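Read the single chain below, which is given as C-alpha cells and is the form predicted on its own.
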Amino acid sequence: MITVKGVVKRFQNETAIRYRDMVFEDGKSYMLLGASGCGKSTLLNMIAGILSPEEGSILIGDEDMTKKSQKEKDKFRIERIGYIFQDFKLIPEMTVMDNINILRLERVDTSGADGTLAALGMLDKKNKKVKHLSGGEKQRVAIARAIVKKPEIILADEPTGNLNFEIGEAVIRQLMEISRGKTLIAVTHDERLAKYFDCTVDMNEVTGGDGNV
C-alpha cells in the first residue's frame, strides 16, 4: 500500500502543489488524470524517491520514503519499483537487449529479459538498435526494462503520450496484462484509456496550490 499524507511540493519559482491524502492499494491499477501542471508526474517522482516533498509523508508499506537518504531512496527504487519514463530514457545506439542488460550495472537480474520481451511482442527485435524502432516499439522496450526485475510497484509517466490512440491502447492492454497483481500508477492525458484501470484519480480534484498554481 502507498499512502500519501499531507504532502506539499514547492518549486524554485515559488509555485507549490498541495496534495490531498491518497491511498493506493496493493495489486490495483490507477490512472492519474488532470491538466498539465497539476502535479501528476511530480507525484510519481516523489513516490519513486527522485523528488522529495517539503511537507508530509509518502509511505510504501511501512517505509517512509521522505525519511530515507537519497542513497536509500535510490536503492529502494532499483530493487522494488519499475519506472517507465515519459521520454523512454533509452540509448539509441544500443540494441534492445543491451538497453535492458545495462540494468546489470545496478545489480539487477535481467535473466528474464527474453520472456518479458516475448510477452510484449518484442523478442524478435532484441538485437535491433533502438534508433531503428518505431515509437510504439520503443515504448515496449521501456516497459520491458521497467518490469524485467519483477518490481512490486510500476510507475508509468505518460506511457502512451507519444503514440497515436490505436497503438497507445495496444500498449496499455499489454502493460495491464504484464503488470497483473502489481500496483500500477500511470499518468495519462487520455480519458479513453480509463476503462483499462481499476481506479481513476482526477488530480485536479486532489491537488491545490498557492503562488502560481
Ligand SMILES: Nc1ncnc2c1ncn2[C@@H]1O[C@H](COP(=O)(O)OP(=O)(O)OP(=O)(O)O)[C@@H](O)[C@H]1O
The other form holds:
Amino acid sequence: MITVKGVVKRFQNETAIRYRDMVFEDGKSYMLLGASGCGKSTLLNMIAGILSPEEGSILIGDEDMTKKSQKEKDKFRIERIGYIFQDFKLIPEMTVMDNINILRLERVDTSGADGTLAALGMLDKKNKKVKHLSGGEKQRVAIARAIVKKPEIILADEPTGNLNFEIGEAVIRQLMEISRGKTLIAVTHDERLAKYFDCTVDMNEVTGGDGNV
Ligand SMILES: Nc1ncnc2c1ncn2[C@@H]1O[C@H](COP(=O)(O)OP(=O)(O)OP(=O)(O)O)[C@@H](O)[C@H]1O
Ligand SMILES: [Mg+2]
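Next up, the form predicted together with the named molecule, please; the one we just looked at was the form predicted on its own.
Following is the full complex, with the preceding chain placed first.
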C-alpha cells in the first residue's frame, strides 16, 4: 500500500502543491488525471524517491520514503519500482536489448528480458537500434525496461502520450496484462482509457482549489 499523507511540495520558484491524502492499494491499477501543472509527475517522482516533499510522508508498505537518505531511496527504486518516463529515456544509438541490459550497471537482473519483450510483441526487434523504431515500439521498450526486474510498483507517466488512440490502447492493454497483481499508477490525459483501470484519481479534485499555497 502506498500512503500519501499531508504532503506539500514546494519548488524554489515558490510554486507549492498541497496534496490531499491518498491511498493506493497493493495490486490495483490507478489512472491519474488532472490539468497540466497540477502535480501528477511530481507525485510520481516523490513516490519514486526522485523528489522529496517539504511536508508530510509517503509510505510504501511501512517504509517512509521521506525519511530515507537519497542513497536508500535510489536503492529502493532500483529494486522495487519500475518507472516508465514520459520521454522514454532510451538511448537511440543502442539496440533494444542493450537499452535493457544497461540496467545491469545498477545490478538489476535482466535475465527475463527475452520473455518481457516477447510479452510486448517486441522480441523480433531486440537487435534493432532504438532510433529505428516507431513511437509505439519505443514505448514498448520503455515499458519492458521498467518491468524486467519484476517490480511490485509500476509508475507510468503518460505511457500513451505520444501514440495515437489505437496504438495507445494496445499499449495500455499490454501494460495491464503485464502489471497484473502489481500496483500500477499511470498518468494519462485520455479518459477513454479509464475503463482499463481499477480506479481513477482526479488530481484536480485531489489538490482542490487550494492547490497553490
Ligand atoms: N523542478 C521544478 N522547479 C520548479 N517548479 C517545478 C519543478 N517541477 C515542477 N514544477 C512545477 O510544479 C507544478 C507541477 O508540475 P508537474 O510536472 O508535477 O505537473 P503535471 O501535473 O505532471 O503536468 P503535465 O500534465 O503538464 O505533465 C507546475 O506548476 C510546475 O511548473
Ligand atoms: Mg507531468
